[in-house]
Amino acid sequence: MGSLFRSETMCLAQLFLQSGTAYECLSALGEKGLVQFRDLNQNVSSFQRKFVGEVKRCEELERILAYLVQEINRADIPLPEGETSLPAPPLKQVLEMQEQLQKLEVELREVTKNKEKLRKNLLELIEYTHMLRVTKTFVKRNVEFEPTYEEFPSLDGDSLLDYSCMQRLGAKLGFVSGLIHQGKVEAFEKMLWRVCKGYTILTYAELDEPLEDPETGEVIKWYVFLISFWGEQIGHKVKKICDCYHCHVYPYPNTAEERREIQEGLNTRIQDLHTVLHKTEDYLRQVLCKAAESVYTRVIQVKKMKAIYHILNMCSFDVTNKCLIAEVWCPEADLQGLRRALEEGSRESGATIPSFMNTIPTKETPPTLIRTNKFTEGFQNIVDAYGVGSYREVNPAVFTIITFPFLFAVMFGDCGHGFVMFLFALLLVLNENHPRLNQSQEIMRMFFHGRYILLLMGLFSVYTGLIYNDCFSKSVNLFGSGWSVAAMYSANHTPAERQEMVLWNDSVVRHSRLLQLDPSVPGVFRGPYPLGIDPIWNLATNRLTFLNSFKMKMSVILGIIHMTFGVVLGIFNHLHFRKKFNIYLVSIPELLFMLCMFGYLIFMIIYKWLVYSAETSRVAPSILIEFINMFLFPTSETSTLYSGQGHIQRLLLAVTALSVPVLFLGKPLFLLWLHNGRSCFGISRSGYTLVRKDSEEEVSLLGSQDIEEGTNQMEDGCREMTSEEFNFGEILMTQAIHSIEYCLGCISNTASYLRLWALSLAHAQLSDVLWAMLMRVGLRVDTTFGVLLLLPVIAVFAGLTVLILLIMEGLSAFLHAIRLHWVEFQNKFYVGAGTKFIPFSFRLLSSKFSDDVA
C-alpha cells in the first residue's frame, strides 16, 4: 500500500565495473531489472563511442537471424519457442556463434539461389512445351520446303503478304513465338501493326490453364503467339517489341522432325529437373529445420548482448581506462539486490577484483517508480496517461481503483448490462494465461489488458443497477413495494376520514385516466424500499421527474465529495515535502471556499431528506431557492429549512469571502516576508529538490540552500535568500492565476459532475426505448406466431443491447469517467510532471522477441 500511495524512494548510485567483468555484471543486472542507467556520454556521438564495433556486430547477427526466420517462415516450418531466461552469451562464445551463423547464411543463400535457378529453368521448359503444343495448329508448312536464298531481292510490284509469291521467289520467312501476359495482348497487336506496317502475321491463342511466372512467381493467364515475318529488318523490330512487352520468346522449330526432337528433349530435361529440384528442397528443409531449433534462443541472446553494449556505451572510463564508471537510479529497497548482482557478475567472470557501488548525493529529481501487479496495472495506466507522477507525490491510482469503476457505474447503472459486462471480464480473468489472448487483435488486446477494470465496472454497475432498480430497463420487486394501493379506497376508512381525504371508489377508478397516491392517507406509504428505488415508480407517470431530481442531487453530492477529497490529498503532499505554509495559506482556504458554499449545499440536501417525510413533502422548501437566497439576502421573510438559517448562511458567506484574499495574497506575501529574512515555519526538507509546475518560486527560494541527506535544516529559522532568484511579481501572478482557476473551477467542475445524471438518464432511456421497440412488440404477438417471432426478436434485442448499450454507451461512460478523474479530481493535487523509471531489464525485451519470431 505504501508503494502504491507514493513512488519508491530512489537514490543515485555510482558503479565501478572492472573492464573484464563489466559485461557479466551488466548481464546480471539486466536479468534482475533493478536500475536505470544515466548516459554519461551525452556529448559523444553514437559513432564515436567505445563499443560501437560490438553494437555493429550484434546488428549484423540480427540481420542474419532475421534472414533465417524469413526463410523458415517461407518454408512453413514451425518455430519452436525456446527458453527466454537464458543469460546473454559469454564473450568466448560470441565469435563462435557469429562464425556459425555466417557460415549457415552463406550455405542457405547458395542453396536457395540454386533452387530458384532450377525452378526458373523448370518453369521456362514447361512454358516451352505449352508453346510447342499450341503453335502446332497455327501454321501448316511443307516438310520439303527449304529456303534456297539468303539474299532478299527487291519486290517493288509484289505484295509482301502474298505467301505464294514468297514461295515462288524462295524468300526467307521468319517466325517468332512465345508467351505474353493476358492483359498485354491487345496493345501488343496494335504495336506490331503500327511499327511493322502490316508486314507481319500475328496468331495467338489462350492457354487452358494459368502458369507461374518464372520471374515473379505469380500465377497468371498467358497467351501463346506466333509471328510470321519476312525480312531481316522486320525481324529485328519484332524482337524489340517482344522485349518491350516482356514476352517470353522461345525458338520455333522449322520442321516437324525438329519439333518432335525438341519435345522429347524437353520432356527428359523436365523429369531431370523435377528430381534435382526435389532433392534440393529436401536438403534445404533439413538445413532450415536444424536452424529453427536454436534460432529463437539465439535471437534472445543477441538482443540481450546488444542491450548490454548499448549500456556500456553509456558508461565512462576512468583515467587508467581499466575501470568503467556508471551512474544509475536505484530504489533504496533494491540496493542489496544491486550489490548481489555485482558480486554475481564478478564471480562468473572469475575476476580477482570485484566490482562495487556507492551512493552519491544529488539535487536532481529522480524518476518515478510505482510498483504494480496485474490488478493495479490497468488503473495506473489510466493515471499515467494524464501524466507520470512527480517524484514522491500522492499517487491517485490507489483511489482510482474504487472511484473510477464507481463513477462509471453511476452513469451505466443497470443490473442486467452490468452483469453481462462482469461475466465477459470474468471470462477474460479466468483465461488470462491463454496465449492466444495476448496475440489477438488490437481491440481484443485492449479488452484483455483492462480485464480487471471491466470486472470492477461490471460489478459496480450491478450495485448501482440495484440502487436504480433497473434490469434491462425493467424494475424488479424483490422486497415488496412500500406503497399500498388498497389504502386509497374509501371502503377501508372511517366516514370522518372520507370527508377529510381524497379517496378512491369504483367510479373514480373506472373513469379516471390517472390515479394519484396520497402519502398523507394512513396506510398508503408504509416506509421506504429496503434497497434502492421503489419498483412502483416504474408505473408512475412522474417517474422521470422523480428520478431526475434524485440523480441530479446524487451527482452534485458525489462530485463535491470527490473534489474535496482531492484537496485533502494535496495536504498530504505539502506535509511530505515539508511545506506547511501551503497548508495554511492554500489548502485550508480552498477547503473553506469549497465547504462553505457547496458543502453547505450537500448539508441542505441531506437535511431535507432526513427531516421531511413523504407526508410533509408538500410543505418542504426548495433547495434551489434556498441556495439562491443565501447570496441574495432577501428582505422579506421566506420559509426556511431550520431555525437560525439566515445567521449561519451569513457566517458561511463571510468565511467564503475572507478565504478568497487569503488564497490570492497569502502565499506571495509570506514568501516575500521570508525573502526579507524573517523566521519561517514548516518549510525545511531533506533529500531531493522536487521540481513542480506550480512551485517555481519555492524551488528558486530553496535552490540556494545546502540540501544534504541526514541533516535537518532551518530548525531555528530560515536562511536569507538571494535577491536575484526572487521575483515577487511572477509569484503573485502565478498564485492569482491558480486562485482564479480554483474559484471558477469549483463552480464549473461541480456542474461538470452533472454528466453523471445526464449519462445515467440517457442510458436508462435508450434501454427503455430498445425494450419498447423490440421485446414489447414480440411479447404482444398472439400465441400462433408469437413463438416463431420471439426467437429472432430476442436475437436482435441481444445484438443491439451488446452493440449500443454495452459497447457504445459503455465507451461513452468510460471516457466521461476518465475526464472526471483527470480534470475535476486530479488537478486539485496531482502535478504529473515526473519521468517514468525505465529499468535496464531483459524482461522488457522479451515481448519484442516474440513479435520478431512471429
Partner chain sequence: MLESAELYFNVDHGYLEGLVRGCKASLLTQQDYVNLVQCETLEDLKIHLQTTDYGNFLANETNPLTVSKIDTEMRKKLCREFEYFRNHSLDPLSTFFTYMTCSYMIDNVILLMNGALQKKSVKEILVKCHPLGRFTEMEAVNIAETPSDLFSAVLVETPLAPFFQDCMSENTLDELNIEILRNKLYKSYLEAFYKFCKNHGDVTAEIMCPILEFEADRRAFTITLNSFGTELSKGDRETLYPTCGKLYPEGLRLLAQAEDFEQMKMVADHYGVYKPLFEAVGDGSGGKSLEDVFYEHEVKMNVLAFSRQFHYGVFYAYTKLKEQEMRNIVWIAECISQRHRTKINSYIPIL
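Okay, that is the form predicted alone; can I get the form predicted together with its partner chain now?
Single chain only below; no partners, no other molecules.
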C-alpha cells in the first residue's frame, strides 16, 4: 500500500550524454522506460532543432514503409507480425537500411508502373475489340437503309446517307468511334448536336460488360459510339468534343476486310499482353513477399528511432558541443536502473568516456507517479479521471478500492444481480490474456478495463443483497424468520394475557383484510434475524415504510462516516506537507462542525435503535423533530431521548457555531501574523505557541532562501508559499470561499448521500415490478401448457434483467458512486492538480504499431 498511498518521490536528474553515445543511451532508456524527459528547447521552433535532419530521415523511411505496407495489402499478402522487442537500429545499420528500403521502393515503383502500363494497354486493346464488335452492328444497320432509326438525332431529308451515296456527293465522310462513360452520353450528344448543327450522326450502344476506368480504377459501364460526319472542319470539332468528354477514341476501320485484320491482330496482342502481365505480377508478388517478411520489424525500428530523435531534440548542448545535456524526472527508486541503463548504452557504443548523471535540486513540482498493477489500475483511473493527484498528496485510490464497490453495492443491493455481475467479471478476469479481449471494441474494452472493479462490485452486491435479503426481488428464508404468527392466536396464551393484548381468533382472521403482528406479544418476535432483513417483511404491506426508514438512516450514517474519513485524510496531507497550522485551523474546526451536527445525528439514530424496544416504541420521539429542535430551542418541554439532552445539544451547537469563525478567519490571520514577523498580533500569539515550535513553515516564510536550499528537497509543499507574494486579501477570499463551500457542503452533501437510499429503492422496486409483470404471469398459467409459456417468459425475464437491471441500473449506480467519490468524498481533502508522469518508453509506442500496420 505504501506506493499507492502517496505518489513516488521524484528527483530531477541531469544526464550528460556524450554526443557519440547519446543515441545508444536513449535507446537503452527507452527500452526500460524509467524517466520523463523535459523539453529544454521549448522556445525553439520545431524545425530549428538539432536533429531535424534525422527526424526527417525517419519520416522518409516511414513514408517508404507506408508505401510498402500499402502495396503489400493491395496484393493481399499477409503481414507477419515480427517480434516487437527488437531494439532501435544501431546508427551504422540505419544507412544500410535506408539504402535497402530506397532501392526496394524504386524497384517496386518501377514494377508497379510497368504493371499499370501493361494493364492500361491491355484495357485499351480490350476496349478496342469491344468497340469493333459493337460498331459492326451499327454499320450493318446503316447499310440496310433503315429509314426511321430512332437513335439518330432527327435529321433533315438528306439524313439517309450511306457511304457510297456520300461519295457521289463528293464530300468526305469521316468516322470517329470510341467509348464514353455511361453518365456523359447525354451531354455529349447534346453538345455534338449544338456544335455541329446536325451534320453528324451519332450511334451508340451500351457495352454489355462493365470495364475498368484506367484513370480512377473504378469498374463502370461504358457506351460505344460511332459518329459519322462529313467535312474536315466538323471533324476537328468532333475530335475536340471527344477530348473534352474524355472519350477513348480508336481508329475506325473502313472496310470489313480491314476490320477483320485488326480484330485478329488485337487478339494475338491481347494474348501476348496477358502472359507478360502475368509474369510481371508474379515478379511483383515475389518482391512484395520478400519485403513483407521484414516490414513489421522495420516499422517498429523506425518508430523507435524517430522517438529517440524526438527526445534528443529536447536536449541542449553544452558549451563544448561534445556533450548533450538532458533533464529528466526520475523516481528515486529507479535511479540505480537509470545509472545502469546509461552504462549499458555507453558500453554498447564503445565510447571511451561514459555518460553519467547527477541529481539536481529543484523547486518545481515533479510529476506524479503512482505505480499500479492490473488490479489497482482501474481504481486509479477512476481517481485520475477527476484529476491527477498533486505530487505526494494522499491518493484516494487506495480507499476507493473498497469504498467504491461498497457504495455501488448499497445502491445495487441484489444478491442475484450481483452474482451475475460477479460471474461476468470473473469470466473476464480468467480470460484476461485472451487476445480477442485485448483488442475488442469500445464498449467491450471499457468493461474489460474495469473487470476488477466489476468483480468487486459484484461481490459487494451479493453481500448487500444478503443484507437487504433480496435475490431477484425475492427474499430468501435461510435461517427461519424471527417472527411467529402462531403466537398471535389467543389459544396460545393465558386468559390474563388475552385481556391486555389485541390477539387474533378465528373471526378476526376470517374477516379482516389486513392483520398486524404485535411484537410486544410474547412469542411473536423471537429476536432478530441473524443476517440482514427478516424475510417475513416480504409479506408485509408496510415493508416499504420499514425499508425506507432503514435505508435512509443507513445512507446518512454511511455518508457521514465517508465524509468524516475524507476530512481525516486531509490531516494526513497537512502532516505530510508540514502545514500543522492547517490541522488546528482548518481540519479540526471542520471535524468539529461535522461531528457536532451530523455526528450527533448518527448518535441519535443509533441510540434510538438500541434503547427503544417493541414495548416502548410508542413513546419514542421522532429523530427529525429532535434534530430540528436542537436549533430552534423550543420553549415548551418536549419528550427527550435521554435526560440532559437540552444541555448537551446546546453545548454541541455552541461548538459548531464557534468552529465557523475559526474556519473563516483562523488561517488568514495566522498567515498574516507569520508574514508580519509574528510580532504585531499580540493577541493571537499566546494561542499559537505550540504551532510555532514545530512548524517549519515559518522558517521558509521568513524568506530565508539559504536555509531552504540546504533542507531536504522533499518539502515542496512549503516552498510554494515562499515564491508567491503574500496577499492577505486573496488568502482571506480563498479561505472564505472554502469555508462557505464546506459548511454548506456538509448539509448538501449529507443530503446527497440519500441517493444511496433512493437508488437502492428504485432498484428493488424495478426488479419487483419485473417479477410481478412477467414471472408471476408465467407461473400462474395452468400446468398443461404452462411449460410452453414459461420458457419464453423466462427468456424475456432474463433478457430484461440483464438489459434493464444489470446494465442500465448498474450504469446509473456506477455513475452515482463515482459522483459520491469525486464530489462528496474527494472535495474534503483531494487537490488533484498534479501532472502525470509519462516516461519515455518504447512500450507506450508499441501499442500504436499494430493499429498503423493493420
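Residue numbers count along the first chain shown, from 1. Only the largest set of C-alpha atoms that superpose within 1.5 Å between the two forms is called the rigid core. Bear in mind the structure is a predicted one, so any value in this text is a computation, not a measurement.
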For this session: Spell out whether the Cα of Gly387 moves at least 2 Å between the two forms when the two forms are superposed on their rigid core.
Result: no
